[in-house]
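Shown next as structure tokens: one chain only, the form predicted on its own.
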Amino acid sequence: MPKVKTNRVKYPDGWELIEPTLRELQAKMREAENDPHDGKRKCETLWPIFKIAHQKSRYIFDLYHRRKEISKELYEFCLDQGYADRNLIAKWKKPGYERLCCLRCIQPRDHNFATTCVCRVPKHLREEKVIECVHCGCGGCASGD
């Protein structure tokens, strides 16, 4: 007889330490996805979702790379299961992208004149001092700020 496949996932050691925070962030994500869109611009409806996704990725990144509180196995598990954005974390490791808010802000095809987003401009070089990114609502994620 063939083996019966189950959908059970084997959680690595240390999962019980980060699980409550990740569950809380997932509950916030569900709440943000179900919020009404009344009176908001089309782009503004996605801003809370981008912020929560950034928060989850930053939490896992900080635990592994900065505080060194979780194992490599648990870190890889979180990336494989989609608890964090692997591509965004890869950018955070590079100089100049330590505070990047989302990947759409650095993709030239999403902007006029094939440049990056206005939130990537350092504050001292901006003409307008208060800005919001159209893609994710970021107020500024340039490394020099």
Contents of the next structure:
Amino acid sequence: MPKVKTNRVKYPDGWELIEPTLRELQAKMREAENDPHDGKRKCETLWPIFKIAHQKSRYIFDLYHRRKEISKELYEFCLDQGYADRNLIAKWKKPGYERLCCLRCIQPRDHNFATTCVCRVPKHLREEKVIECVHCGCGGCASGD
Amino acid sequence: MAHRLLRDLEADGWERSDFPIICESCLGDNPYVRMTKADFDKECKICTRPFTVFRWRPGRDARFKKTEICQTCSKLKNVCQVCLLDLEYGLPVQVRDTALSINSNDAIPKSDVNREYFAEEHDRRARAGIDYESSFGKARANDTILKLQRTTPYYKRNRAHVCSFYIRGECTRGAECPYRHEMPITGELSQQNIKDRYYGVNDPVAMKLLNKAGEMPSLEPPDDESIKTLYVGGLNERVTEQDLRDNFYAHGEIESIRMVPLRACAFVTYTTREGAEKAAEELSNKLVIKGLRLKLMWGRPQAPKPDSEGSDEARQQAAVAHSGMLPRAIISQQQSQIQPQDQNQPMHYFNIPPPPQQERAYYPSMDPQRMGALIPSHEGASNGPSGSGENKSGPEKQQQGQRYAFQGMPPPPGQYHHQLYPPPYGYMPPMPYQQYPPQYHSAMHPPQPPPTNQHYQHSAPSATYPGSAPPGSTAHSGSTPAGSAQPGSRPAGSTPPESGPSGSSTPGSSQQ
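Swap state to the form predicted in complex with its partner chain from the form predicted on its own:
Entire complex below, previous chain first.
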């Protein structure tokens, strides 16, 4: 057989510290993926997926950018391996998007009249106070609220 | 986005349009409505042809509405594309057709291919500009239909639908549920069918409306033979005495017309009883002035006159407001104002509703008469609580309380135009306005028993500053307006009125 190059994952230092949390989050995600859809609306079935994805990315973002507890190398490693969403974190670095729930909610192409999702509107400017956005179930991700 | 492969548009008669044909109620109250347009999005509920669907939200508390039937179908019956009610009258098709005796039902086929063919033909003709027979423009307005029609938009039908999970008790969405959490209304009216409604056949709402129309009471002449007055209700500012005169003169000689803008009504008195009866008979359900449907009923004689009627209310309010909300001065002044009762013509009123007695805390601002509304009266007798029309003059002159007496006379509308109306709290009108009051004083000088002057002065400032004037304290009332109003204009304001001729400015006119 010809030599097949395999890609073996080489974990950088500091991985042992964050590994348990990441494994836990991954397990949670798997659970959400396998959840039955009974009693839920069609859009509602996807909400946990978005929520956990947000959680995972948030964890890694916080560790590196806010608490500065991991190295750049480890951070990049996590992003490459898919433990966090690079694009979502990119948005979090921008002013006004610090609490963004998911990338769908700011995509004007996905909405009528080329607007964003209602969860991006600050609570004091909205008419309905309690909402669940249809994409990710977010209740309000404007930076002010 | 997937690209839809469409068939040849022209050949199939699929409908395309630029703007929906909808009624005011369905469009909503928001002038900034945003509407999406989707070509061939749904099929028409009547003719099942694909058509352009428009979707919008008719207001803040409304659900999203979309066009349900195509424009061809809606033009055939002259109805709104969403609610299927007539565009002009807001009535169901069946009601409108029976009222106007239009019968176009046979021409429109209802089944299958016939229907589609007819719709397409019609559409083609309309697009080509060939004039087809439309009975809707030519139908003249019937008085029945004018009575039945909806005059204002009805936004209740734009509310969200009832939450079906809530009915079963299972709504887990809670606060964010966009549907109404109410029990649904059951009954015969809830079983409606869009096709029935469109063709005007077997429509329960229409039946109900027609029954109601059939039972509209005719006006019975009252037993009391001396009543020659008709009550006209539902007036608007646009309806003038001349309009009433024009409408009523044909049936008999009018003795007098008395308008009460406060209650949006008027009383037309004939010299003869026969004239009144004739007018009632002719106009009873057909009175429409300037597009406004008016209600006509017989007047009822009432011993007290309208101005004392107003002060009766005032007296009642005064008794009610005994919690001290009203300064005692006002109450005493109201009671004293009840005295002038010299109306040589008894006025007939019909069922003036009694003032709301259950409100224990009665604020002067809740009484329109005090806030600047006028009660016109022919004889100029004083009436009503003070400070109503004359609040503007109040701040200027705490001393000249007795001026307020003349609000009984309806001031010429032109002059009143200049005054601040209604008077805001504690607002001192600028200097120029203060020129007007002196003219009033000379023009309208009602006879006033001097002792009442005392009451008027005290009450005048308190009436003007109900918010700031401490209740029941007449001594302070003079000083509080000074505190709240601009002090500069007050002394200046008092001088011109004081210089105005006024016979009744006896010792009471000095500042207390």
